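There is one chain below, alone, in structure tokens, taken in the form predicted on its own.
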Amino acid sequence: MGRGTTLIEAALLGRTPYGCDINPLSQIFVQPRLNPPSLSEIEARLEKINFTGADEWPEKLLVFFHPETLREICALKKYLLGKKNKGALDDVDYWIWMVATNRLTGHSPGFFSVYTLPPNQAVSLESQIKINEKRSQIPERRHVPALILRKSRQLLADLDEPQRHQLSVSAEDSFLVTGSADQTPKISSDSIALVVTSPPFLDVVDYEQDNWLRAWFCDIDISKLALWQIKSLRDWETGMMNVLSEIHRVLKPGGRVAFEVGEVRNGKIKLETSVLKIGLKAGLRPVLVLINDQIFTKTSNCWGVDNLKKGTNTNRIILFQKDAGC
């Protein structure tokens, strides 16, 4: 599922979205956007939350946050986890949790933090200290409820009533799985018309490191998750074979899968070559390979690397089909 863009677009198109991700953060990102509350409901709930009632004080996080901002973040965490433990969370709470999780750290005053990397790439405490020293910056006061409301207003601005209705209809039959994509027994065989997925590109991304701060806020022990961090191409192909075999099982005859990968190791390894080979072994018929050559990426700029020299600069989408009788 990742951050859920594909599932939300599927719902808006009238499809029934099913999603799977081993990281529980994905459900926090996806579920609220399938059931968005009104802006007035969000505003009313924020007014009721005690943003001064923090019990936790992780002083080390002051490299990211002003003390009063950190106090509000900890108070919101206490409120959300308290309601979760009581089984009392509703759609408004889930929405606030989703927005707050994505506002923790970033590169503009719209985030809770001082200037840092985007929210899906949380740097270490040591790295943030270096960023602060290099930029001669100290965390400024950010008002957590005000920023949540402002971001909610932006997210909901273009959502009209027909779209709300479509989301509610699609959400009613949606199904979100927290688990590994190579084992989804809760999804019936021959039931899925289209699979869209992008697996880990070998060990290019450290998902545990990138999500450590969001995991703290959501009370997730990310070190206990079996996140795929595969260095060997052979091991990666074995893992992808298991995934594509499971995709073959759940696909309807005639169903298709768009499997997005990239080139890694400075372009020396082009993963679509491996995917084509193992997709055939899994019983899927290749239809086409689409290569999107990117001119510029925000991420490469954040890291200060020259585009087209380092990182992943192309998206490579392999389209397979499950033929009838397979």
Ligand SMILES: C[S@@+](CC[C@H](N)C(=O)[O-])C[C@H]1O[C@@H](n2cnc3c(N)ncnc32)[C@H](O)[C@@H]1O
The other form holds:
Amino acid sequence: MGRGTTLIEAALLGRTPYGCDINPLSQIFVQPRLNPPSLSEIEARLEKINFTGADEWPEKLLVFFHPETLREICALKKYLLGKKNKGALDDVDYWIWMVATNRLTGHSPGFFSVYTLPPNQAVSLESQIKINEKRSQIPERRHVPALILRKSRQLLADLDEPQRHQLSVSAEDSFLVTGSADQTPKISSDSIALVVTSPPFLDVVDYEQDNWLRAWFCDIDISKLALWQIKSLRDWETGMMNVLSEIHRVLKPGGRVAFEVGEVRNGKIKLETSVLKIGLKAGLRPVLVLINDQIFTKTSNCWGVDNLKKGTNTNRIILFQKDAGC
Ligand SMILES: C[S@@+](CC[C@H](N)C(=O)[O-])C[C@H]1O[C@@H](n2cnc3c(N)ncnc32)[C@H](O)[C@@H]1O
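Structure of the form predicted in complex with the named molecule (previous: the form predicted on its own):
Full assembly next; the chain just shown is listed first.
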């Protein structure tokens, strides 16, 4: 699932979205966007929430947030977890949770934090202290409910009534799994028309470090998750063999899987070669390999990457088909 773009697009196209990610954050990002409330419902709920009632004060987070902003974040966390424990969260709460988790830190005044890296890469406290010193900045006051409402307005702006209807129809039979992709027993065999997946590329991304602040806000012990950050290619191939075998099981005859991998170790390791070999072993027939040779992204610039030496510079999609009788 990752951040869930694939599922939302699938739902908008009238497909029934099923998703899987081992990180519970994915469900927090996906589920509310399949069931979006109206802006007026969000506004009314934000007015009701007590944004002063925090009962924790993680002082170390003041390197990111103004004290009053941090108080509002902690109060919202208390409200959401309190309702979660009572099983009382509704679609409006889930929406607010999704937007707030995404607004925690970022590089513009639309986020709760002072300037930092883009939102999917939370820096450590030590790195943020350095960023603050370098830019001579201290966290300014950001108003949490106002920013949640502003972002919600933006997100919902181009969602028209037919699309809302389509989402609600598609969401009705949707199914989100928080678990490992190599074991999805709740998904029936021969039931899926198309799998779109992008696994971790060896250990290129540190999902634990990148999500530590979101995990704090959502009360997730990320160190306990068996997130795949696999250094050795052999171990990665073993893990992906199990995933592709599971994908083979759930695919309908004639169903397809688009398996995306990026370039790693400066292009010295070609993951697509491994995926082709493993897919064949799992009983899938390769249809094509699509190569996307990308130039530079905004994100790579934020990382200070302006040459082709670091980061993921190309990616490949391997398309397989499960033939009838295979
Ligand atoms: C390369 S990212 C894909 C991100 C997605 N394409 C996006 O743009 O957000 C890999 C995803 O795999 C998830 N993941 C890691 N280990 C997993 C496992 N064992 N089973 C299922 N998902 C896993 C991570 O949480 C992460 O969301």
